[in-house]
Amino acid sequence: MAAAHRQHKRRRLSPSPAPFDSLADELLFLVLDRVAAADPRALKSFALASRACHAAESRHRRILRPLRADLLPAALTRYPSVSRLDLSLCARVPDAALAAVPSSGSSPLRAVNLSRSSGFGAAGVAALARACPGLADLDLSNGVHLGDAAAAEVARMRKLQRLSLSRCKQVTDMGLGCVAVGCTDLRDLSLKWCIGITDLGLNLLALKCNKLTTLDLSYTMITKESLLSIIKLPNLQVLILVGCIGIDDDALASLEKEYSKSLQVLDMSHCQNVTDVGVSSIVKSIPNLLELNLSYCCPVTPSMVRSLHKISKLQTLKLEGCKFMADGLKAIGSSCVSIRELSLSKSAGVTDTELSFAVSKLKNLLKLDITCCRNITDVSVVSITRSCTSLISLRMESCSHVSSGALQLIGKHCSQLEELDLTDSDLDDEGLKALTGCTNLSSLKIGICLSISDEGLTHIGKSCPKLRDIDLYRCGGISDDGVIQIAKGCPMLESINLSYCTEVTDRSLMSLSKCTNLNTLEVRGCPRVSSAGLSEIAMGCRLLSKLDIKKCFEINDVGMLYLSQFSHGLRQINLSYCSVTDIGLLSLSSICGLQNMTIVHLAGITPNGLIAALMVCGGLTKVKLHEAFKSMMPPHMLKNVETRGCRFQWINKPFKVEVEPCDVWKQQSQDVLVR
C-alpha cells in the first residue's frame, strides 16, 4: 500500500511536458506572428514564460535590430533562424563586427541593411560576403566612406538581387564594372548620388545585368551614350532620373526609335535641360508606363500633354512645381482620362477654368494633390467634388481663396476619402461634421485652421474610427475637450501633432495614453503640459519614438525619469527650453536606442552633464546644441562621441521664450508670402 502511495506521488510530481512541445513549429509560428501583430512587446513576454517559450521565441525570429553591433555576435547566436538583419540603429559598425557575424554555408541571412552605420570598409564587407553567401539584399546607402574597394567585396555576393550604393561617391566605373560582373543575378541596384560613375560603368551594367527591374540612377552623370543602353534593359520598370543635368533633349530624341515594353515608371523630375520637345520625343517608346513624374522639370505646354495619350494605361502623372501654359491643364482631361492620380502641388497657372475642366474629364481620379494652388476658388472644389466623387486623397494645403462653405462639400460627396490635408485654409465646426460620412479616412491635417474647435474635433472622433494621423498644428481653438474625444474615439492613433496649441493641458495626454499605438507625439509651444502628463505617455505609449517637447517649460526631470524607464523605444526627442537638469538628461541617456536628440537653451544643463550624458548614449547619430556649449566641452570628449558615429549641429540662436497667439503668427507668415 505504502509502495503504492509512493509511486502514485511520484507520478505526480513528474514534470508535465511543456505546453508547446506537441505543436508544430509552423503552427507555434503562426499563434506568434499573431501575437506580435497585435504587441510586438509581447514576443518578449512569451520569451520570458518558460525555456520552452525561449526556445520556441528563438526560432521564430526572422528580424533583428540589435542597438550595438557589439551585441551582433552573441545576438545571431540566441536568433539562429534570422534571415534580415537591420544593423540601422547602430551608428558605428567597425570591421571587426562584421567580421565576427558566425560563417556558415547554410547561413539564413539573406538580407543586411547597413544604410545609417559607418566605421567599416572593405574589410567588413568582405566578411560579410565569406559569412553570407546566400545574401540577397544589402543596403549600403550613404556609405560616404566607401569607395571601389569595397564594391569589388561586393560583387563576391553572387547571389544579390538588391542593391543599394545611394550616396557612395566614392565608387567609380570600376567599382560598378565589378559590380556588373559578379552581380548578374540583380533586379534592383540605386545609384543615386554615384557622381564618380559615367557612361562607360553604366553600359558595362547594362550589358552584364539585364535581369534588372528597378535602377536608381538620379544625380548621377548619365548622359545619352548610356541611356539608350539602359532603355533597352529588357526586364526593366522603374527608371529613376531625378536630377540628372545630362538628360536633355537630344538624349531623349535619340530614344525616339527604340521601344521599351517593359517600362512602368518613369521619374524625371528636376532634369532641368529637359524640356516640352524632349517629353513629347520620348512617348513613342514606352507605350506601356503607368507612371511618369515630371516634376519641377519643364512647362507644361498643350502639345507635350497631348502628346501622352500614346501612352494609353498611364496612370499617375506628377506634375509639382511646373508652369503650366494656356490650356496646358484642360489638355491633361481631354488626353489622359485613364489617370488616377495627378500632383499640381506648388504648380504655377493652374486656374479654375482648367482644374474645372480637366476634373470633369478624369472620372478614375483617386488621388489629387492641388497643394499651395493659391489662385483657385470655391468654383475648382465644386468641381472636384461633383466629379470625383471616389478620391481617396485630397491635398489642398494653403489654397486661401476657398471659403469655408465650399469645403464642407469635400466631406459631403468624398465619402472615400482616406487621407485629406485641407492645412491653413478656412475650414470650420461645419466642415469638420461634414466629414462625418468618411468612416475610412486615417490621415487628416488641419493645422493652422483658426476657425474649428472643440466640437469640430467632437464629430471627428465619433465618425472616424480608423484614424491614424492627426495634425492639429497651431489650432488655437482647441482644447483638452477636442482631445480626449479624438483619444476616446481613434483607439488606432499613431501621430498626433498638438504643437502651439497653448489651451492644452496634462488632461489631453493622459487621454492620449490610452492609445497604445501611438509613436508620435508633438506638443511644442504647450506651456501648460507637464512633466505629470508626459509620464501618463511614458507608461501608456509604449511604442513612442519621436517626442518633440519644445517649450513645455513645466516637463522637468520627473518626465525624463518615465521616459528612461518605459520608452525603450524612443529614437528622437526635442528638449529645447524644457526644466531638465542634468539628473534628467542622464536618465534620458539610458534609452539605448536614441539617436537624435535636440538640446538647445536649457538653462539646467551643465557642460560635464553635458558630457557625461553624451558619453553614456552611445547610440546617438545627431545632436543638436547651442553653440556657447562647444567652447567648454573638453575637444577630445567631442571627437570622441564623433568617432562613434554622432553628428553635431551647433545652433546660435537668441533665447526666446514667448509664443505667439495663433492668429500674430498666421498674420505674419503671410504678409512674409506676400513680400
Second form
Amino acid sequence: MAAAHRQHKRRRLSPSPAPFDSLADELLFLVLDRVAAADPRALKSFALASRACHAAESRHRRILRPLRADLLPAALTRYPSVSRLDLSLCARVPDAALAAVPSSGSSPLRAVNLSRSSGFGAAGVAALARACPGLADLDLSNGVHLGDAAAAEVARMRKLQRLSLSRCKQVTDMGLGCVAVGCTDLRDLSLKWCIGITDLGLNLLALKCNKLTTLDLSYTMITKESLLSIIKLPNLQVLILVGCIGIDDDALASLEKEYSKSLQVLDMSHCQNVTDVGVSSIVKSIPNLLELNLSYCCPVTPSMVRSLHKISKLQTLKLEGCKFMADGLKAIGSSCVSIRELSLSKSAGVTDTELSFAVSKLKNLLKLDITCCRNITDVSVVSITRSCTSLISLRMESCSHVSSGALQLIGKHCSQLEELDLTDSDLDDEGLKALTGCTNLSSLKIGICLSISDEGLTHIGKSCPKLRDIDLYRCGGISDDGVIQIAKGCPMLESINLSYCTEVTDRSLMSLSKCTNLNTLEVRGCPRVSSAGLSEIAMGCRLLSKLDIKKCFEINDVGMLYLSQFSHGLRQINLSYCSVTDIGLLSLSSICGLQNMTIVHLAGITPNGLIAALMVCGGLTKVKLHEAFKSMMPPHMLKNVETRGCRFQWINKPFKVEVEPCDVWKQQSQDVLVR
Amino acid sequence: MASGTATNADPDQQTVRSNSVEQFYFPRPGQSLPGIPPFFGPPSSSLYLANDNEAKVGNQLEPNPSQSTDWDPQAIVSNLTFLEQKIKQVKDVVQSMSNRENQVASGSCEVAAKQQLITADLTSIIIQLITTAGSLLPSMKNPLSSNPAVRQLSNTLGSPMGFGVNANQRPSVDSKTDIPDIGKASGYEELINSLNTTQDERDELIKGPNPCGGEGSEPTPMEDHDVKESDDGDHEGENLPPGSYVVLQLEKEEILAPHTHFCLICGKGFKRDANLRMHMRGHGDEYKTAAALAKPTRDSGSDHAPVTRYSCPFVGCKRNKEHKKFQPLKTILCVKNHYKRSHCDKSYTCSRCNTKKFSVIADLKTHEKHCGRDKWLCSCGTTFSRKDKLFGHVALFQGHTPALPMDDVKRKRRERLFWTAVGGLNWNCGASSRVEDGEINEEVEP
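For comparison with the form predicted on its own, would you give the structure of this protein in the form predicted in complex with its partner chain?
Now the full complex is given, and it begins with the chain already shown.
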C-alpha cells in the first residue's frame, strides 16, 4: 500500500521539469536564504514542491534542530552539509544516538549543542569526537552527569574553539587538565558552576590555552592562586567571575603589578567578598576595559568610583543591587563620562539629587536602568529627559513616585527609544500619546498601568510599526479596540501579554491572528476568551511557541484540536483552569516539540488521560501537575517519563476561580510593599 | 660466640655450669644467702655508664681518671674478707639445694630461681675478685690493653674501690627480689664473654658489650626505644671541627647484627632494651619489680665525655673516616641505616607494587603505607602521589596530559550501559514523527 502510494507520488512528480538545473547552487542558496528570512516555514513548502526542490533544500540547510535524537542518522544523511547540530529539543540523547552520527573524515559538522540534553556520557562524547574531528563548537552545558571521562573525550577534539562545560559539576581538575592539554585552540570556554575545579586546573588552563578570549569562571572555586595567571592570558577579552567567593580584596590586590591590555569585559557581580577597596585596586590593571559589572558586589563609594576614572574607555557600568554611599552616584557623573550604559536597578541610596547630577554629565548615555529605584521623583525624570536625549533604552519599572506628567516628557524628548519599561507607573493615555514620536520603539512594557485605555493604545498602534513586544499585564482599562489597533499597526509583533485584561475577548485574538510572527501569547485570566479566538490564533500564528491560557474558562477541547493541527511549533503551554478534557490533552500531546506543560486544576482531566498524554509526548522536559495526581498515576509510568528527561513539579495550590479586578490587586500589592 | 653462651636456655645446663664455675673459682663453703649485703644493689645504670664512657673513649685508649687511684692494701684486705663471706654463703645454698634434690622433687621454678641467684652471686664474686685485682693495675703503670678482660670489667663496674661501699650505702635495696636481675646476669655474661675472648682488643671493646643484655651495650647517648627512624644522620649543619670528637668505626658484621639485646635466660634477641625488659618479666616475678622494669636513667657521668661520632666501615664512602670530605655519622642507628641503605642489597621488595626495593625494613613499611595511593597518573605512565605534582609535571612537558584511573572509566561505562538500557524503553512511544519547521523533516508514508 505504502509502495503503491510512493509510486503514485513519483509518477505525479516525474513530469514536472527540473526548475533548478540551470541555476547554480550558490544563487539558489541566496534565494533560499531570503525566502527563509521572510517566512521560516517557506523552506518546508519549497522542499515538498518537487524532488529537485527537496534535494536543493537538503543541500542548502546548514542548521539542524531535530526533535528526536533517534532519527539523527537519517537526518544527517539527508542534510549532508549541515554545520550546526542543535539538539536542544531532545531531552534525552542516548550514547547510541551520538554513536550513530556518520563518521567521515571531512564531516562538515562544526557545532553541536547538547546543552539541554541528558542521557549521554563519555562514550557518546567519544563517538562524537571520532565522527567529527573538526568540531569547533561544543556545548555540554547542564551536563551534571558528565565527569572527567567525558572531559577527557572532549580533549580529543583538537580543533575545538568554543566549549561550554557549564554546570558539569563532576568535572574536576583532571578533566579540565585534559581539555587544556588537548584543546589548545580554545577561544571561548565556560566553566560556570564547575565546582570541582580548583586553581591547579585553572593554572594549567592558563598555561596551555593562551588563545583564550572569553572565559566564564562563575561560581567556581577560583582564588588568588590562579587569578594572576588568568589575568596574564595575552588575548583574554571577557572574564566572567560571577559569584566567585574565592575572589576577595586580597586576590585583587595581588594583581596590582599586572596589566591586561586585552581585557574588555569584567563581570564580578555577586562576588560577596569583594569590597570597594578591591575594586579600586584592580582597575589599575585593566586600562582598556569597556564593560564592568559590579552588581550585588560591593558598596559604591566615591573613592571607588573615582578610581574608575583610570578606565578611560569604559562604556558599560552595571551596579545592580548595590548600596550607594553618599556622593557615590555623583562621582559616576564626574568620573565616568564615557559610559553609554548604566544600570542602577534595585540599588539602594539612589536619590533625586545625585541621579540628576550624574545624568546631567552623562550626555552619551544610551541605556539607563533605574528599575525599583523607588525614591526618585519627577526631578530625576526631568533631568534624564533633558540631558540624555539619545537614550535607546529606559527601564524604570516600579518608580512609583514619578507622576504621569513627568512620564510624558520621556516620549517628547527621547525619540530614539527602542525599549521602554514603565511597568507599574502612573502612565496615562497622554503619556502614550507622547510616545508617538518614538517610531523605533520595539519593546514596550506598560503592565499594571491602570490609567491607560484603548485611546492610548491606538496612538501606539498608529506610530510604532516596529513594535515586537508589548506587555499589557493587568491593564484593566483596555479592551478589544485597543488590542485591535495594536494588532493592525504592529505587524511585526512577536510577543503580547494580555494577562488579566478582563475585557479582552475573542475579537482581540482574531485580530492578533494577523500578526504572523507572533510567538508568545499570554491571555491568562481573560475569561471572555474562548476556543473560537484560540483557533484563529492557531491558524494565523503558525510560529506560536508559548501560550498561556490559564483561567480562560471558555477554552475547551476544540481549541486544543486546532492547536494540535496547526501550532506545531508550540513549546510551552499553561492550561490550568481551562475546560479541556482528556481528549483535548491527548490531541495536544501529538505536538512533538512540546516541552513544558502546566496542567493544574483541570476538572476534565483524569489520571489515565494524563498519563496517556505524558507517554505520548516524547519531548517533554518539565510538567507541572497537581499534587493529587501523584498518587493516582502508576509510579512506574511516571518513572518512565522521568527517564526520558522530563521533570515533574507537583503543585499544591488551592482551587481559586475568581479573578480580582486589577485595581484591587494593585492596591493589595502596594500594601504588601509598604509593609 | 658471646651470644652462643647466652643462648643456653636449659636450666640444668646452667646449674651445671654455675656449679662448675663455683668449684673452679670458689671452693670454700659460705654462710646463708639472705644475709648477704646485696652489693649488686645499685641500679645498673651507674655500672653501665662507666661502660659507656669506656666504649666511647676506648678508641683513644685513654686511662679512665677513676682508675688512676692509688693502691690501698687496707681496702684490698677488706674486699677479700668480704669475698670470703660471700663464697661461704653461696656454698651453703648450693649444698642445701643438693640435699633437697635428693629428698623431694621440688618445684622446678623454685630450683630455677635458686640457680639464678647462685649464678648471679657467683658472677658478682668473680667480678669483685677481678676488680680487686684490677685495682692494682694502674699502679703498675701498665697499659690497659694488656689485659682486655680486666679492663672491660673494671670499666663495667666503675670505680673499683667504691663498689662494695656503694652497695652497702643503699638501704632501699635490702631484699633479694629487689636486686636488679639484668645487672646480675649481664655482669656474668660479660665476664664469661671477656674471659673467653681472644680477639683483637679494639674489636672487643666495641663488640663485647653488644651481646649482653645491659643498657650499656648500646654506647649511644640516645635511648634506643625513643629513637625515631632518623635518616643517615645527615646532620650536615652540625659541622663539628675535625678534632673535636671521637670517631668510632664499627665492623660490618656488627652493624648488620639483627639484635643487640639478648635475654640471658633463653637467649632471645631484641633490638630494644625496653623490649628485652618486657620479655624478662616472663622469666619470673623478680623481673616484674618496678626497679627491674624501670628505664635506666643516665646520670651526669656522660656529660663530660667527649663527643663521639661514627665512621662507616666502607672504604671510599664519604662517611668513612679516610675520606677527604669525611662527614661523620651521629649515632649507631645512623650507622646502621646508612650502611644498609648505601652498601647493602635492597632485599625488601614492596609486595604491592613489586618494584620498589629497600634495604631498611622501616623504609619499606613507610613506602607500603603510601604504595598504591599514587592515583595521580600522567599519560606518560608516571604516577604521582599528589595532584599538584602531576599538574606541575603536565605543565612542564609538552603533550603530556592527565590520565584518568581505569576504575573511573569502568564505572562510567557501567553507568552508560545502565542509561542505555533504561533509555531503550518506550522512546518510540512518541505519537508521530511530526515535521516541525526548521527541524527534522522526516517523510512518513501512510
